[in-house]
Each structure stands twice: as C-alpha cells, then as structure tokens.
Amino acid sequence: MKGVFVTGTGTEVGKTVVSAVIARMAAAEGHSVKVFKPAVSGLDELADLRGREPIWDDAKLLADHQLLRLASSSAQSDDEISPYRFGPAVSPHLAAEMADEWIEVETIESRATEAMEGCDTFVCEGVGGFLVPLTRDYLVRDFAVFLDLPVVVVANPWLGTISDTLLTVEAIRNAGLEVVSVVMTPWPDSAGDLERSNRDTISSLGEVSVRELPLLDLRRPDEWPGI
C-alpha cells in the first residue's frame, strides 16, 4: 500500500504504537516513509525533551510526533508531521480553544498532501476515535475521507470492544472507506476465553481481518512483532 490510515475505537487504544509498528516496518524494508498526525494533545503530561534529539531510550515519554519520527527514521519536523500541538489531554477542537487558536483545515490536508507526495509509505494517525472533531464541523472522518487511504483499527480485547469495534467499523465503510484490519493491542501472553472470543466475533460480525499485537517494550524496536 502507499499508505494507510490508523484510527482507533477512542483515546488510548494503541493508534500511535500499532502506527510507529508500520511505520517501523516498512522503514526496515527500504521504504522512505513519512508519517502525520494532524493534531497532539496532552503534551504537559510528557518530559520536556527540548534542546536534544529522542532516543530509543526515550520512547515511553515521548510525543506521538516523536515516537513517529523515531519509528519511521524520517527527518520531517514537528511541524511536518504534526501542525498542531497542544498542552493539555483534550480533544484538538478543545485544546485549541483554550489556547486562543484555531485549528485550519487547509493547512491539515496540504501538510498531509506533501508528506504522502514525498515518500514510498505513508503513515498517517488520526486523533482519538474516528468520529473525533478536529474543529467544531470537521472530523477526524472528513479528513480520513480527504485522504481516502485504506484504514487501520486499533482496538483493546477487553470486555466491551465487541460494540466498540464494530460501530468503528461500520463508520468507516459508511464514509467509503476500506477497513484493512483490526488490530486488537495489547494481546494478553495468555489469552482468555473472553478475548479470544471478542477477537474471532469482531471478525465475523465485521467480517474483517483481526489481529494481535502484544504488549511492546517501546525502547527495544528490534523485538517488535510484525503485524
């Protein structure tokens, strides 16, 4: 694929782990990849990094923008990759707001438009679930549509994602779009009845591929399974 698009069943799924997996991927293959994510929130929670490049040794408190970069060994800048970034953990729409800004469509799709230009793979994250608002009329589903890539996604195994995932799904085919995959993370070692059984519903019911992604050890990239 040129490239694919990774949304979520809500906020802290996994989309920016199963990304930065891809993303890995394919820059191990060869490819030159590019990644995007149009809008980070919650960068007060984070260590401040500024005045040095992260490192591996970093991973677990980065920035979804840097995990990415990191991932896919792209020189894009923050910018690049992400337009918007903002302090508090809070939807974009929100979170620009209370920082007096506001957050433009146009300059959201012509960054995304160059960066899956410049490169073989293209990787791109969207914020939250897919019905998230990056304004207060334009949604995380606008611009997944924009882009019109094949779409990723990421949901947990526990009790409840039956439902989760399918109206996911189900959103995404609506807005004319291909789901590729479910990818369910963080697969437990050991397996439950309970999640074995959400995994093979999913799909069934969605009749889609589902897949398993375990808990990752974000500072050793070498060690991380494909997906």
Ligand SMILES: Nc1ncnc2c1ncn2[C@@H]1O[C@H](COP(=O)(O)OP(=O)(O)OP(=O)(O)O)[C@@H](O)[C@H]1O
The other form holds:
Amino acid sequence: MKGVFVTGTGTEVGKTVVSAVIARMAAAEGHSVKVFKPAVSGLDELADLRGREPIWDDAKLLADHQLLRLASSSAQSDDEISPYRFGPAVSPHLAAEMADEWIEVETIESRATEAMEGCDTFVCEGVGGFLVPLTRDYLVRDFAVFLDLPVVVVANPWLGTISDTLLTVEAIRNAGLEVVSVVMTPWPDSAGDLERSNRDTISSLGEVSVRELPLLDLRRPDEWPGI
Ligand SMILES: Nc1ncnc2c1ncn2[C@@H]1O[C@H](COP(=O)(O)OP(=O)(O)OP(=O)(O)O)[C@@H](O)[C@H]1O
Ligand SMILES: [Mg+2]
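Any chance you could show the form predicted together with this ligand after that form predicted on its own?
Entire complex below, previous chain first.
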C-alpha cells in the first residue's frame, strides 16, 4: 500500500497514536516514510521544549507533527509535515480566522503531493473527525478524496462508539473511498462484554475489519505491537 489516510470518529480518539504506530511499523520494515497532517491546532497547550529535538521521553508532550516525525524517522520540517499550525485548540478554519490567516487548499494539496511522491509509505492524519472543515467550504473529506488513499478509522471502544463509527464508515464510503479497517484504541486489558460487543457489532453492521490497539507506553516504541 502506498499510503494511508487516518481519520477518526472525532477529536482526541487516538488518530496520532495509530498514525505513529503505522509509520513506525513501516519504517521498521525499511520503508522510507513521510507523514502529513494538513493543520495542527492547540499548540498553546503543549510543553515548550525550548527548541531542542524531541526525544521519545517527550512523547506525551509532543504536538502531532512532532510525534509523527519521531515515529516515522522522517527528516521532514514542521512546514513539510503540517503547513498550518495554530495555538488555540479549535477547528482549523476558526483557528486560521482567529490568527487572521487563510488556509489555502492548494498549499495543503501540493505539500501533501510532494511528500507522497518522495517516499515509499505516506501516512496522513486527518484533523478531528471526517467532516471537520479545513476552510469554510473544504472539509477533511475533500482532502481525503483528493489524496485517494485507503482510510483507517480510529474509534474508542466504549459506550457511544457504534453509531459514531458506523456514521464515519458510511461517510467515507459515500465519498468513494475504501475503509481498510477500524482501529479501536485504547483497547483495555480487561475488555468486557461492552467493548467486545461494540467491536463485533461495528464489524458486522459496518462489514469492516476491526482491530484492537492496547494502551501503549508512548515513550517505549520498541514495545509497541503492530496493528
Ligand atoms: N493505544 C493508546 N496508547 C496510549 N495512549 C493512547 C492510546 N490511544 C489513545 N491514547 C491517548 O489518547 C489521547 C488522544 O490520542 P491522540 O492524540 O492520538 O488523539 P487524536 O485523535 O490524534 O487527537 P486530535 O484530534 O487532537 O489530533 C492521547 O492522550 C493519547 O496518548
Ligand atoms: Mg492527533
């Protein structure tokens, strides 16, 4: 597979963790990997690493583009991974307006194309859920359609996930894209009837394979499993 687009049922579901695991697996297999995320917001809430290169011990503190770079062993710059980066933790179109900036669709698409063409494996994380606006009239969905990559859906295993996940799967397929699998994260060690039923229900109603990703120590990538 040339690459993958990682979306999720919403924000904070584990897209960066899943993207990092995929990127790390591909890099460990000897692929040259490039990563991308069209816009990152919420940088105000992150630790100040004072300009030094992050190390794995910082994993919990990193912005998405930094963790993706670390996981992929890519030499991409911040701009090459995420052309738009904002301080406030709000949707990118609003963050751009608050900063008096304008997200250019052409910039996002051309940077992503450059990255995709320069590697064996391209891992792109979306922003929030599948219908989040990047501009007032260009959604994450439109960007995924532009890339035309198979899509991984990240979801949580707990109550409420069935409808959120099936809606996301349906929207992706309606956009003409393939859903490779749903990844449920973090999959609890002590998964009970609820989590197992959620997993099996999503798999059968969504006609999709569902994988489980356990809670990882983000600082110890050598202990991460494959997905
Ligand atoms: N398998 C896992 N192992 C360890 N931590 C996890 C796992 N899954 C999710 N998390 C935790 O859940 C939180 C959200 O994960 P993550 O940052 O990957 O979400 P996201 O969907 O990328 O969020 P955003 O919408 O801000 O990009 C993080 O604190 C992350 O460490
Ligand atoms: Mg993320």
